[in-house]
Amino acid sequence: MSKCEQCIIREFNSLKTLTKDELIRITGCKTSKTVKKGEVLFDEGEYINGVFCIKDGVCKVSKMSDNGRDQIIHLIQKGDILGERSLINNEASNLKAIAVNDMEVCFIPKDEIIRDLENNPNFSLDLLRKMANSLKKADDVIVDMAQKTVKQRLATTLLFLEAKFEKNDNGSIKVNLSREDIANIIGTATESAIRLLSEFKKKKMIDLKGKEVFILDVKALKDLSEGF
């Protein structure tokens, strides 16, 4: 099992603010596991009782709507912390997290994180900043859903994926989302997402090879996203 104080992943999240002794304590109580593609990390209504530190891979965090449709709220990747909101408000999760590809995660129990929140103000402040940033992004999603067309939302999503994820050697975005996943991000039917992706490809804004997406024209996507 890797030691938290030696793990480079913590530099990408709030764990970087913990002292060496605090990290050594976490190493002694955390558990590490592999989550296979399609497996659930946690479900709506579940008490998580800790946080996940994502060591590798991507998961989609979604909320089930009243009509039975999943709305993807976030894409969580290597370096992110997941589950801190449920931990702090001491409630069951109102979201579901599913692995998009094979993941390596570390689970840190609630008692250890609460202890660090109480004793390390730098950790508390950094975690609050991350949560505030997450809420800001959620606000943006709400506005986009209300004011942008589906076509604009797709352009916005493609720009987000281009900015957030690394590239494969062939230049494609290093996250393979299904057409249904993309539809569930932009809030439309899968058929509509497929049709719009084909339209974007025809206009040479993107290229598609299976689930691989290549961004060809950032400016055109940005103009479309902003309504020009």
Contents of the next structure:
Number of protein chains: 2
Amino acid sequence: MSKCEQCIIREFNSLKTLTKDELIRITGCKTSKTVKKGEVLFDEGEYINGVFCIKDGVCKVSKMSDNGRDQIIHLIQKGDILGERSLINNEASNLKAIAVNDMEVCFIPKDEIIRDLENNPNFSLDLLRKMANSLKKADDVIVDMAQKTVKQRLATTLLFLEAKFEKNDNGSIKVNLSREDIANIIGTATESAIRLLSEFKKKKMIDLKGKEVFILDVKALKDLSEGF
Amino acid sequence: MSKCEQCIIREFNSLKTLTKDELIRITGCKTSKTVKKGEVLFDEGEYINGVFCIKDGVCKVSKMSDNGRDQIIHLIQKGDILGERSLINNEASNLKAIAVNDMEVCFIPKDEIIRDLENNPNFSLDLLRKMANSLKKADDVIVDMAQKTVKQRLATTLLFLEAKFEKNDNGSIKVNLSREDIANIIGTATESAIRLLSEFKKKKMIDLKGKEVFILDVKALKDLSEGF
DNA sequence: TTTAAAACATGATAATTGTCAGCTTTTCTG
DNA sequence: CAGAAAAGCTGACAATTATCATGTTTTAAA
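In place of the form predicted on its own, output the structure of the form predicted together with a further copy of the same chain.
Zooming out: every chain and molecule, the one shown earlier first.
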């Protein structure tokens, strides 16, 4: 069992505020596992009973709309934690998480996190800050969804992917999304997403090789995203 | 100066977790003011330097999109607090707040709130819960904006207004929104909102008398909102 | 390797939504 | 109260986007 107090991943999330003793305690109760591409980490309505700390890989976090279509709300990757909200308000998850590629995750049981929340003000304040920040980002997403065209949202999303994920050796964005996934991020029909991707490619803003996406012209995408 | 420790409004928000001593301290440093309909409580980019506790009235909280249109993200009313997020992440506000009708608000300076956040774990945990809850609601809004048609979003919004606000004596919803405001909540053109409101009225789902809105058929609106 | 399934792609068409223009009604201000 | 400004309303039309149909390519499984 790898040791939390030696794990560099925690530096990227709120667990960095935990003391050495707290981390040692968590090492003793956490579990590690691998999640294969396509597997479900948790589903809507499920009680998660803890938080996931993502050591490697990417997962998509989505919610089913009344119309029966999945909307991807977050992409979670190495260094992120997952499930803290359901833990805090003590409810079943309102979201579903599916691995986009093979993942390595640690799972920390609920009670341990609650204990730290109550005893370590640095931890709860850091979480509070993270949440305030998430809310701010959610505001931006709401405004984009409500006001931007599908084309603008695709440009916005491509820039987001470019900024959030590493590059492969050939320069493509290191995240393995299907066309349907992309459509479910921007909230449109798969066909529309495909058409617009082709259009962007034709206009030399991006290049496509199978699932690989190369961002060629950040400025053009940015202008488009902002409505020019 | 009214006394916080005797003010019933705080029972509706996180300030209820403060101790009597903390409330007395806040009474001594808070300011009260009235805000006239149409006045700006704070604007995007402004440092708020405290939180507002709403004693009476309603305000709309919005964000300007890249396309130059305002998107209303929250309606805040009696009992709500406002500005806590910018305070927590110590940033300028990303939102603008404008009074929809005459308001009475109290303003508590930043330092006092921070002091309580650091010293009263009940307060920070309650805020944490409130934020986790807000994030959940934001998820729902994102999914609705991304996946529902304008018609569905109008139905959703009317039901939301019905549930959130009191009724006037004649049964209309007690909130004074213009057609443009409604359009800016659902994220559509004012003309589209007007057209759909007329349609809903023709179909006896609602009634309209000037700015007053009467909900006549909750079930029909619910079905519509959920895509049936 | 073969075969089936899934993902990708494109055209045609319909439905939704936005924009512009012009008009009426309501609200505000001096 | 008069006049101006804002808000509300409606029609015509254009642009965007969804849907359906169909064919191709890629991926996964036997």
